[in-house]
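Just one chain follows, in the form predicted alone, and it is written as structure tokens.
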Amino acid sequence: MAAMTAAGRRALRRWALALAALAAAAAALDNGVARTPPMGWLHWERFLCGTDCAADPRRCVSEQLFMEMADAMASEGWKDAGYEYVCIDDCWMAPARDERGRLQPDPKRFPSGIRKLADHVHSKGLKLGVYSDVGNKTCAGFPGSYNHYELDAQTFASWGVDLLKFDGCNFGTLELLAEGYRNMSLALNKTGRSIVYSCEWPLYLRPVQQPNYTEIKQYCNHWRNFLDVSDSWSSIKSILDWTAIHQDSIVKIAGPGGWNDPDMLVIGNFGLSWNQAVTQMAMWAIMAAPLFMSNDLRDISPEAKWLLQNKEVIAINQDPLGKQGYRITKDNNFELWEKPLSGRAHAVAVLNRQEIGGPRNFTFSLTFLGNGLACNPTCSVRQVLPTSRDWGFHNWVSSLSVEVNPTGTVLLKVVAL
């Protein structure tokens, strides 16, 4: 038999990552949702534990809070902008369940309970999501769901329930922590209600051993991988490093269905400039992540408001073609991200690292971006962050120099034509 010629060998290789593709699209979660990445609004970063309501209640975990965040989301543009889900966080729950051994909500601060906390949510068109954990007792130390899998899955579904974000603290042994796991998603399907499934399962697996990502895509809608987000550029940094240090074994997992979870937004808040804001922004979109927010949408700025509803970055995040995007290279302190879109078109990050000085330019080749392909013959480019504005057309030799602030990121959209 002849050899295989090179352009045979890349071909066959082209084909085979499809087939690869396929495979792990057709493995996701069979429960009809995260067909792209899910938005909405979580209250931990900001509201952590607050369980003090009459000494702060417009900061206490309550119905109160909950309540307020979902009206503001349909009054304000969130929805519009497709933030959906408001999602509650550790710290609703009673100290012990119920005499018959249900999960029940903190009667002060839930007076009214989860059921009609639901359906305030649901009347303005949004999504409810709770929180509980695989052991037996949460983060915080409230009811786990360790041995009541099926018992919680149904009272969620009971309750009307959107989503479930399923934590991973005290899970005894790693066999416990993945049958739990395993074991709330076929619980949670059983309802036969939509419920998306978020799981931390690859965050507490990694320290002893490497995570089946096709696996966990099997069982989850999305999952944590890194440390929790806290709202400083320090913590945002430290997620972009080890996303891009891990991309080669998680980029490739994530698609309609299943996706890698870098954790919270926390823009609108008090730990970032602008143009770090901008940043988390603008990775966010590239890496397919789900997004939501954790901040005070009662108070928050024009200016967060104006890019956590930015059309463009969200349109990137929610393409269909559903690729998270890579670090293609690193140099000088200047990082050069892409992300595959549908339309034969990529997004481009071009984020400044560098901590000291002013605006620094980088320059680059449009051969760089999409295996050559991203503008062959020709594309159009198009600056979305930080401001949008139309750069042209270009050919496929063409260099970009594009100006960046430090820390932070120019995104950019390039069409081939």
Given for the second form:
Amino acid sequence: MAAMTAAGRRALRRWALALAALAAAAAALDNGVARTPPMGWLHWERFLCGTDCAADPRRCVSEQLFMEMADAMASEGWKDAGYEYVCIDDCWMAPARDERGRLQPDPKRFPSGIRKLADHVHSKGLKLGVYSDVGNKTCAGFPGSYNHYELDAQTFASWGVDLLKFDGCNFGTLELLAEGYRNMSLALNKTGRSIVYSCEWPLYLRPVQQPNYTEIKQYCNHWRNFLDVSDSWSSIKSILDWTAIHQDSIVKIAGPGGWNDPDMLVIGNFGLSWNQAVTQMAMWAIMAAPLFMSNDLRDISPEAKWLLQNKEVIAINQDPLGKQGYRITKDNNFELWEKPLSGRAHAVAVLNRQEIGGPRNFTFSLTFLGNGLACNPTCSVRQVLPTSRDWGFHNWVSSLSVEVNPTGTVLLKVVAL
Ligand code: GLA
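Given the form predicted alone above, I would also like to look at the protein as it appears in the form predicted in complex with alpha-D-galactopyranose.
After this comes the whole thing, all chains and molecules, with the earlier chain placed first.
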């Protein structure tokens, strides 16, 4: 056989790459949504299960809460920054289904009904998310969707719902857990409405069985792997550690249409220092995480708002290449992470895990990044967090030294030239 010409080999390689891209795209749930990590607001971490509106009208889980949050999202720059979904978590339902077997909202707390709430949210140019559970009860004990997947999917679609967070409490057997997640996905697709499907399937499966992520990605747009986030640095650290330890199995699966979900952004609440908030924002961007804030947008500091609305960080999270980042090294209580971006660029995060003393310098060679290609032969380096700053031009043998505060992160963007 005649040897293939260089041009022939290049053409073959282009074909192989195109085919591989097609295969990867086909593996994701084909419902046209979540091509980049979804962004929005979710009530759980900040507002939990407040049902006594007489005692606490401003913080109970009610239509008023979601309407006020939608108003703030539209008027305070959140929507323009990309936050789109206003999401209800657990505890919105009445204790029983209606006479036709349909889920219904608690009539006292949602007197106008979910359809009206969806209309209000849509009128602001935003989208509405609701919550249900694969089992017969939600985690907080409200009616779950078991045995009602089709009906519930139709009900949600008829209300104009745009996202479903589907929890996994009270799932019964492992077969029922898998069947439930699959069936709800099919039922949502059958409605013909584009509904983001947010799963917790691997979180509930993992204690007993290794999740099959190829399958999960065929049914879900994003999925929780690890415990609920809380408003604390120890929670953020445990999520980052879990993700780094499991990166070999979870990073490769993420991409347009299907994302690992490390849970909500808790920036703007009470538990994180400024440096820790910077770390959560930087690392959620690196992880290509769905960005759902759980905070009070009616009452949030200008600093938290600046961080959460930071366009350069959000662009890293939303990069169209859709690659999740990973940890490259952990050394002397520093962690170095990178996320490949489109346009021959990389986001790079240096996290200082030391919790004693003051700022420390981390010096590293740019050959460490992007398998040696991030700065080859030269690159521009820009610091995005904690403050924006240009670090100028470098070449592939340059070293970079950054100063990082305890528990803080320096986030950089490196563009190969
Ligand atoms: C589980 C989920 C949380 C939240 C609560 C609600 O714990 O993981 O994100 O939805 O249930 O009860």
